[in-house]
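We begin with a single chain expressed as structure tokens, specifically the form predicted alone.
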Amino acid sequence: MGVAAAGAAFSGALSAGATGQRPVAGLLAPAYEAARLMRQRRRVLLGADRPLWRGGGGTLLVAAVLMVGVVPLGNWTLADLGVGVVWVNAVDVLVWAAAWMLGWGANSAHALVGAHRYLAQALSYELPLMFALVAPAVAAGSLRVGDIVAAQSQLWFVVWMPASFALFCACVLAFSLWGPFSTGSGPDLAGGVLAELSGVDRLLVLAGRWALLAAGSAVAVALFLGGGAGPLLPAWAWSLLKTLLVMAALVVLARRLPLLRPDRLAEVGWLVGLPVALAQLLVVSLVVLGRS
């Protein structure tokens, strides 16, 4: 959540600096936002299913730290699962779980239509995002992401799978429905599944998709940027080291970025990022099968 919240801070920043103001004076913005969310009032809607809605708030937080558990902070891991790049790509759907609650349960139309942009989005990267992360394991030979980061004690996975990793990246964007792929929570849906909420719900929800773009940078350290390996430092030192600075590049990235119509990113997602995706996958099989 440290990471989160420093990633909310330089989002602030980032904002002060674009309208003029001292981006020293945005670093607190989200400190100030969440304790007015804290004091307001929750919104109560007519035949709402509150537990389905405000479960599904939480469920994004339990998402991210499902995820996060089986990443190795330094020679320490939550759990240390044998097949951790499965577990991750499963908790990734857990997220396309929390969205549709959050749409159904609001018993509302913007919501309802956010919810269903989701998940039109998540079945257009999800089978993108599962070859993205195959490509270290059949590297390594191992799911366990511990194996993956011992594999590259030598060389960064990154150097030889940039479109695994530049893959991974924008679907770390997406899975936590930022940027680009916020289409369900846009402006012009009067903030789709954000639209009903209000207070601690509102909080929760702003939280959890900060924690999933936490969790994913270091899922993606772990994966192709060497997890703690690094000089001088501790290992769990680099890891959070390398943990912000891809969660700073993905908040300017989704920054600059232009929301993508669930259509159009079907024809990228399927017609574009699945054959480099698997084009990756080729050439990593045929170097593994060229060393043994």
Given for the second form:
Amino acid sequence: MGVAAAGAAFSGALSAGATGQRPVAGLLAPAYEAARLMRQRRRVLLGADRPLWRGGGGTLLVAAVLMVGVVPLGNWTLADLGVGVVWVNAVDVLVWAAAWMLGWGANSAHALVGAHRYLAQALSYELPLMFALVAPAVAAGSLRVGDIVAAQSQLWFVVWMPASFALFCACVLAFSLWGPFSTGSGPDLAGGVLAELSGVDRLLVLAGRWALLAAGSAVAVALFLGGGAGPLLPAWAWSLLKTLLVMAALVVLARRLPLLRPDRLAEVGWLVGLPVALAQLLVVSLVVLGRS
Amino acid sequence: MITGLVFWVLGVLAVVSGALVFRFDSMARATYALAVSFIAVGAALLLLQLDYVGLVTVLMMVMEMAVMAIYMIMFMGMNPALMPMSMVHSRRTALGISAGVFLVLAAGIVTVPWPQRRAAPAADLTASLGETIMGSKMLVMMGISPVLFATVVAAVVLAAPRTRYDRFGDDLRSAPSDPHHGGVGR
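What would you give as the form predicted in complex with the partner chain, now that the form predicted alone is on the page?
Following is the full complex, with the preceding chain placed first.
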């Protein structure tokens, strides 16, 4: 949560800097926005499917918390599941359902179009994401995130599987509806799935999006950047620091890249992303075979 | 004790949300009630320490329901997907069949002489499941996957209204004329 808030503050500072204000003034912008949304009255919509709408909004934050649960923070892990990598994947698929429920529940055309855009994009990025996740698991010979961190004691995985790392980072942006993958909540759709959200509901969804970005960065650190490995500082501090750095990089990158149209993304995901992920996986498998 | 409690909560959740699928009058709610039911079943599998199977159940089913909702709403005739509608067809027959199936399965649970466990479960159930499926039957799996993939491709080719001659004309080497261009510049 702290990492997510730091990311939001950083992005606020960047926005302020971009509009010519002092960046420090933007640091507090997310806090002001949160306070404003907490006081705002909920908008009531005719024919809204409230259980699905609210359920979808809450699921984003829950998914982020569940995802962080399997990531080791130093020598301390909330739930050290034997199949942590599959857990991460299953949780990111929850975002599919959440985004569509958000769009459908509002009973608004903009929101529904946003939800369909998101799902079209999800079909394009999910398979490259799966195969990007498989590469570190194959290299470590285990699906447990702790084992994958331990297997990087000699060499971080990002060094010899950069393609998987890059694809995974892009997919982190995609499942948090961020940057080039934010057409589902884009300004051309009056906010898409965010269009009709107000008050606490909106706060919950925006916080969930930041939390997903933070959780994805934490997973990237554990799978590719050696987890808590580093000199001087304790392991948990390194994990936190690296997560903050990855998230800052993603925030900066997302602000610089143009939007990707979901209908064009399908071909990119399946004709470029998927073969690249598979080729990287082949290299990793051959290295593992050669070692044993 | 706690495991038993969690099992009962999950079981009741799975059955109740499964039943709600037929009580709801909205396609979207019915779809996601089914998703909740499957998530509860996946979590119950986690209780059996079948971590991989449980999580894959959740992963596949949530993904499938998200896509299914769109297809149901897209293809349902006369646009009733956007109106309140009953989720039940031929009510009496369906009730009769489901009650019959439930009785047969429940009778099976009570009457089948279940074998006693003879050995301890493997230390890593995920690895031993993989060994069992992929170890001796790798050839079968490798044979099945291209057949499945070819079936999917063939179904899509047969269902697509535009053939390659619509796209390319008589000369299949020319540039295609598509209403939308893909992302890699074709």
